[in-house]
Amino acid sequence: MAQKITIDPITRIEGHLKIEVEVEDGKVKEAYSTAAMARGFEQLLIGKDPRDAQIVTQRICGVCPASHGLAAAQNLDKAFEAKVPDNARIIRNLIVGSNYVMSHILHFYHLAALDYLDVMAIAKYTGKDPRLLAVKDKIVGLVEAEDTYPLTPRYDPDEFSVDDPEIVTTAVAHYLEALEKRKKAQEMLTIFGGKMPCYCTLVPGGVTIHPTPDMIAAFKYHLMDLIDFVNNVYLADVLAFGTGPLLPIHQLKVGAGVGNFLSFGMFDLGVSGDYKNRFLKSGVIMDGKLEEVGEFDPTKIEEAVKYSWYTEDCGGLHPTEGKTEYDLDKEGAYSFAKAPRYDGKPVEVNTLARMLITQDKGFMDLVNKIGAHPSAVARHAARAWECKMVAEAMLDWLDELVDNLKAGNTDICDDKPVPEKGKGIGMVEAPRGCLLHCVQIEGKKIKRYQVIAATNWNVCPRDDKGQRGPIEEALVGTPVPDPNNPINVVRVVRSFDP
């Protein structure tokens, strides 16, 4: 008989994700993956001026801000019909840029990684690195004053935990290293952002802020050590963990997923906005056919609500028909998420997505070296590979900037005024997957706001058919030989959005 094992919250950084499991024979046979909290924010805006959009969601994600600004703003941008300018096309992607980087560091070090580590073998580590061993006494300190949370992992360490003191203790070092270097990227992002979180230089057309010398001499400055701990550091974790004492859970195909992969593309190259040019590729697997990248169709989104509180008539549509109805006395509701879907199927979306479907060479390497399939650990090894990518790419985009001054364009904003009508709509990458907002104007006021979130995707209920979320799916089959110690349930929830 299965036994049901229920982990609320299971999230480090977000306390609102429930997940329920039933264990039978050592493994999952079933999840249910549930978002306890309401948004909201759709309600909020209706009456509101579209101004306020960009400012108001960025609410919405405490680790993406800059994100749901962003889509916010592409948004706007189609619904005021509005010719973003080039420097302001660069700029938003450099904000964006540094958001991403900090994500990235922050999800593998500090939310993940302790999953994997045996944190107490510290207390063995004998060499003679000074560094280390400020490291080991401080954490010897925090466990003798019963003061270990974050460090200690909710779950006891099993066999896949990395327990050698030596790379225990620089992995903690690491952890303790990236604090800075987030910060950094935090500060990177204020240069053009004017702050962190919710930054204020976005606006419907462009941006406000006028780049300057100092400014971009101040954002390569920090870029450039951002750019030496990715590769030296981050990356090099992360392939050392997924080619060495994590390469088992690999090859188990722990947390494998539905085989549906979907990118908007992210990074503007040409016109703002347009999906189809941009530095991460837009596209489409399914089915579990790697090789086989389709072209992205926007028509073929819609959102169910079987399982999730809303009427029923909030189901089937396009997010620009979208409605926000609650009905909190729904039979068989589990979930304050609607069920995403492209093409009628649910679809993982995620740095793993990205990279599988823009293909970049060096990571299809990586796949094919570790083995071709999609894992927990495969998405640990697309976010380290994708911070790679985009931190080193935020140099071409800098010079791309200078070279605009240089020839005499500083047009930042195509400044139009609110619309009687309008309709628009925003579709980016947040690191942690698909981002789309669309905005419905009358009478210069939001008539209609919908959003679908990264974490909606990945997380939600299963839908009219019956056919689980990614995260339901990526779970069933995922080895718990002790039911009082599910630690492999958060690896793999947490190697989507943790």
Second form
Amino acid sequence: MAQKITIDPITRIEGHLKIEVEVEDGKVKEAYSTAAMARGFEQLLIGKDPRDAQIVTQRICGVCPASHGLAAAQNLDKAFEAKVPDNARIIRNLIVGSNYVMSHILHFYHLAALDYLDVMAIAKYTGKDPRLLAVKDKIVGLVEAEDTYPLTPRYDPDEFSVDDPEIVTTAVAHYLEALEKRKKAQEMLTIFGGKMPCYCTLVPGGVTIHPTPDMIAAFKYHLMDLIDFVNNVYLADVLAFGTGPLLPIHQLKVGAGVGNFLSFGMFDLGVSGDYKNRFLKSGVIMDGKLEEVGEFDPTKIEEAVKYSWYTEDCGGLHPTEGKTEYDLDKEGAYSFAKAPRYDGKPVEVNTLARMLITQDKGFMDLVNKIGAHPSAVARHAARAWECKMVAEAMLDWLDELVDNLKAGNTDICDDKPVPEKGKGIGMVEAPRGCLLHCVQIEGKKIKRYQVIAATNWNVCPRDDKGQRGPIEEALVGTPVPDPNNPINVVRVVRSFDP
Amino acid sequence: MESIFKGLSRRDFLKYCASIAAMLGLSEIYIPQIAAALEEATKGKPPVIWMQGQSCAGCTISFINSREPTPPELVLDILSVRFHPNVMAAAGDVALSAIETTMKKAKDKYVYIFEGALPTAEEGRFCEIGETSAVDWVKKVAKDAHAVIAVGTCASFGGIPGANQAVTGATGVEDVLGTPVVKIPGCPAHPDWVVGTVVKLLLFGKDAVLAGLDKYGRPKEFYGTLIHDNCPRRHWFEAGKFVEDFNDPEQANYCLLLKGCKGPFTYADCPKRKWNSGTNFCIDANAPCQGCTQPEFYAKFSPLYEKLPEIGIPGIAGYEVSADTVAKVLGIVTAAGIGLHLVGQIATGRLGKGGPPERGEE
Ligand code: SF4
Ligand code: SF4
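Condition change, the form predicted alone to the form predicted together with the partner chain:
Let's see the whole complex now, leading with the same chain.
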């Protein structure tokens, strides 16, 4: 007999998510993912000045406002027929790149790591490292004061949890250090972004900030420090965990998923907004054929709503024709997320998708080392590798900016008035996957605004054909030996960085 | 020097107290007093329940951008964070049990921090946590709290979700509770504003915090001054030099009024405190203040990149604006006596109806 387990709230994610699974014979047999909150950004923008969009939509997600701002801006660039200057393209890359670094560090250490560590093992640390002894003192102090929040309560550590005192103590020390590093990544971002979360220098046509040599120098100073951390701590930790204690979960293919991957591509190298010329590539992989990367075709996107709290006529539409109207009493519906589909199929989006599609040699070597198949662990590995790639690429982009300025090219913005009419679409990659904004302008006001957020692709419910969403699919088969301790379920869900 | 500061040397501890004094806008002579009070007040870490409604978690991300105290100190040493959706190890029922336990064991002692707006339409179904609406959670958890703090503009006044009031009924915490709460608006809230308010609560008690709020329920230490009054570009405002084209390097430091700057309407100490450990802030980055700490943010401040009509016409055309703002703006312009260029433009009607001056007209 299947047993139903509800986990609500799923913590350490952005937003409100409920997961329901049916467990039989120690494994997940069926899964339902519920996005449990709506604010109605698409409606509240209707009738507003289009230039507000890149400011307002950043508030969709406080972890990746940088990406929402960019998707909105690229969308408006098109609608305004603005020609984004090269400097603006680079500065936008640097801003969003900084947020990639911040988001990946945050995700691994602060949102995911606690699922794999038996933190209380620290008490058994017997080494002499003064820094680790300080961490030990801290944790032991908390235990003695009977105040181990926020580390407890928790699910019980299981066979996959790491309980080696040396490793755990080091990992917790890195958890604390990473809190500082992610903060530093935000400070780096604000050199060109003005403020974070929710930066203010982004406008249709470009950016507002004029780069100066001291800004570039300060950015580089921060960046060198972060590259050092990413290579020597973050990536090193993920490699050590992925090829060591977590290899068994990977080999069991826990969290494998739908086997379809999509990427819009990210970090423009040529013309701003051209998804065919990007540092991380656009493309699709279908039916688990990891070696076959197909071309991405934006017309193949559609959103289904059969199981979502929207009226039926919101379904089956391309986002440029999209509609948002709630129906909270709809029979069978169980989520505020619509179900985006590519070519009629659910697709996984996130770093793993980007790395598989980009086929970066370093990452592919890594994949072959641990076994080339998707899993929860593979997603963490992809994220660490991408973090390194993006951080290092930012050094080149800084050089490009310097060269431009030296050549006397100071343009930062094609500052255009709001057009009477226009249409746009912006497609970028947020740290957590494909992000699409599109706008229709009439009478200088927003007539239609539609967003497919990255998380939507992954947390969505079933579609009209009954196909599960990617997280739902990834959960099927997940081992849950003890129904009171569904720790593997949250591991799989969080590996998507929802 | 017991309790939570035992890891710090005396010197570091006093440095920390000095930063608190600076944060609260107190003079250095208060440092010993702060030190004594802090030692006393933090013998036990204050329990905190931090929940989210219609939020983007931006205020949380901003909170852990805190420079002083550092994020690890905040999370492990200074506060006893019993529930926080983005930080805690637990999930599901195990996580919710931490709320119940805290409410029971620390009745009237815990600080309840709420982030995000509250959807009141459709029985609160637009935001549910553990199959209970956020609205019901707030009513339940606030009841036995020592203090309720609304963090961010959403929780304070409805914020951006409030612009979709008609559909989700998004509003602030105070509206739902019907009793005054301490508000730390900002989109997101600045970490110093949150940390400073919590520290003040620990040091001087709830009554002192409540006594120091402005008419919108914001601590005056942080929201006591108009952005415009402390703006590094004020001299350009007075000289009548405005950014009209972001691309023009000549204009890169001019006043942003015509690009929609809400600085003349907005109370916050951004020009002094700046953001992200003092790195930058909107206006220094050549971007107009969006007015993110005000109850008007966002819907009533839209279009964000258009000059609000009220600004150009103080005392000339009869637009409705809050009296103190108009008086202030007008007062500044005329009292300074050097706002001639702007006043001249207003008088000739070039600014009056909201249009920027034509280029080359100067
Ligand atoms: S309008 Fe804005 S930029 Fe101009 S002086 Fe006032 S606050 Fe500063
Ligand atoms: S300057 Fe204005 S928009 Fe910027 S953070 Fe401060 S109050 Fe908000």
